[in-house]
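First, one chain by itself in structure tokens, the form predicted on its own.
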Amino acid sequence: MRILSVFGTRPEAVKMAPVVQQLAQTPGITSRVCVTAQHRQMLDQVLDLFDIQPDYDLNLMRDDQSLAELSAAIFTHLDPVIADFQPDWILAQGDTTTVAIASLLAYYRRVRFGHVEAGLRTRDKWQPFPEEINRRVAGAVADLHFAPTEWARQNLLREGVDDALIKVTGNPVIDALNLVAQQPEPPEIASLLNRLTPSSVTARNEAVSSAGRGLLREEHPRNDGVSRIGNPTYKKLILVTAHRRENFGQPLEDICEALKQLAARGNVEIVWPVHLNPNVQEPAHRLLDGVAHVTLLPPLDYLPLVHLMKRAKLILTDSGGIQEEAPAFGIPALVLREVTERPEGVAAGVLKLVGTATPRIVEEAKRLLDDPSEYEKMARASNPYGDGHAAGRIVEALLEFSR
């Protein structure tokens, strides 16, 4: 069985890496990897981390590239790869432009298509944009749907997908997270935390005299499949990620204002690895450069990002992947979006939708930072996104379908 895995962004690479590794070690499968390099730098560091050597590298990232230009480039460059390799299956993950075009090319070439992380929906075609429609396109084409949760399976059933073509596998992001979280903490994260953290003497004094001031260490209360032994969090460290297209403009400026107000408390440290997109870089640096207790970083590689996530007290994010990763560490996440295609986390109590309005973000963050009982409700909730064995289930489903 010949399988071509196609991906182009860092989140896709993270989630596909365990699947690619499982395919490579499975007898009877010839596995090839094609990257569109929709995100070049952020993709490459994940390939290095998981030791994946693409067989085909389309290298399609261009500055200020429109969605139409990117789509056209994927069509014209990926099609010859499919013609050359002649796969029995094409696998792609999630909701990017890469997955939408790969699914259409699979259809045009009459190649079976497997959709990893299938069935996520907001039912609002503009949120997230363009991801909601990309997922629906992939879902319309897919021959096998690898749903991460039962909720995702129910979405597909409501759309008329045959239940025999849906496999609930868990999300392979948890497989990847388990592997990465067990690696040693990168020195750049240790250095960053040392700069943000009071001396050990000061920390001990504060712990006695005024718990809550500064960045005081505490052990995580539980472990949902990711090792956290000997990895304390920092009580007032807030990790931020924000880059969604629907938040460009005023919503992102409102997020920045909320961060400024939270930083003014004086007892938190906010760390934001800022996405390279100019629509994110410009407002973030214009509004937050020089603000006390706010540290703007270049984008972090996946390994240091995971270890920074492990150390956070609270996460503010509009990212899809971090909505799945934060619960694995028992860290509450406030989702900077009006809707989410991952409502299982909201239902489980590990995520909370807060939108982008400044007062709401500030209010919800303060509530978690200042009320231990409210914090524990979210920190102790269970992770609904998987057990770290999704990749094996995906490969087994492919083998079963082809017997």
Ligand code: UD1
The other form holds:
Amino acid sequence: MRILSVFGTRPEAVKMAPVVQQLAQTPGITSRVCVTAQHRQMLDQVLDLFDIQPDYDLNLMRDDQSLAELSAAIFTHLDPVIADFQPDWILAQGDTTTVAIASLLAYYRRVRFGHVEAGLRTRDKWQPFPEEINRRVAGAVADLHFAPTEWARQNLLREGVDDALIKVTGNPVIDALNLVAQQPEPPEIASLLNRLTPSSVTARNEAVSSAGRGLLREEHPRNDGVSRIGNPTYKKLILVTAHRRENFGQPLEDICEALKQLAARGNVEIVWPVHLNPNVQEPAHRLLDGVAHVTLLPPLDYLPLVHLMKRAKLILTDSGGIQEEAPAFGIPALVLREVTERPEGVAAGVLKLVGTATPRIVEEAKRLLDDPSEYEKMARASNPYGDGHAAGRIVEALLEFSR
Ligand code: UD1
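Moving on from the form predicted on its own, kindly provide the form predicted together with this ligand as a structure.
Whole complex next, starting from this chain.
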């Protein structure tokens, strides 16, 4: 069985990496990887981390390119790869432009298409934009749907997908997270935290050994099956990420204003690794450069990002992947969106949808920072998105389908 895995961005690479590793070690499968490299720098570090060498690299990132330009480039450059390798299956994950176009090309070439992370829906075609339509396109084409959860399966059933073609596998993001969270914390995280800490209390080790009373302390028991390396939560750290297209413009400016107001309290440290999209870089740096208690960083590699996340007291994010990772760590996350296709974390109580209006973000963050009982209510580790064995189930389902 010949399988072509296609991906283009950092989060797709994270989630496909366990699947690619599993395919490589399964007898009877010839696996090839094609990256569109819709993201260049942000993709490459994930390939290195998981030791994946793409067989085809389309290298399609251009500065600030439009969705139409990117889509056209993927059509033109991915099709010859399919013609060359002649796969039995094309696999893609999620809802990026790469996924939607790969699914259409699979259809045009009459190649079977397997959709990883199938069935996520907001039912609002504009939110997230363009991901809601991208994943519906991939779902319309898919021959096998790898739904991460029962909720995602129900979405597909409602759309008339044959139950026999849906496999509830868990999300491979938890497989990837387990691998990465077990690796030692990279030294850059400790030095970043030390830089944030006022000099009178810089001694990280001292704070750690003061068992709960220092600047660094374990906030809550972690018994969700994700291995811990014992590093404590940094009690003032708020980790921020934001890059959604529907948040470009005023919403992002409102988010920045909320961060400014939270920073002005003086008792938090806000760290934001800023996505490379110029529509994010520009407002973030214009509004937040030089603001006390706000640190803007270049995008972090996945390994340090995961470890920084583990240390955070609170996360503010519009990312899809972090909505899955934060619950695994039991770190409360305020989701900077109006709707989510990942309601499982909201139901588990670890995520809360707060939108992008400044007063709401500030009020919700303050509530968690100031009221320990509110905080404890949210800080519960749970793994609604998977058990770390999704990749094995995906490959098994492919083999079973073809028997
Ligand atoms: C894309 C996905 C989104 C996913 C996100 C994760 C689409 C439509 N969107 O959004 O679903 O959640 O990735 O990050 O597929 N850039 C760089 N260097 C990089 C990466 C991006 O400079 O390594 C800049 C480029 O100017 C690029 C722009 O960011 O043109 C936008 O990237 P693009 O892939 O179009 O969309 P994202 O907003 O990153």
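Please read these numbers as outputs of a predicted model, since none were measured by experiment. Positions refer to the first chain, counted from 1. Here the rigid core means the biggest group of C-alpha atoms that line up within 1.5 Å when the two forms are laid on top of each other.
Asks: Superposed on the rigid core, does the Cα of Asn383 end up 2 angstroms or more away between the two forms?
Replies: Asn383 C-alpha, core-superposed: shift of 2 Å or more.
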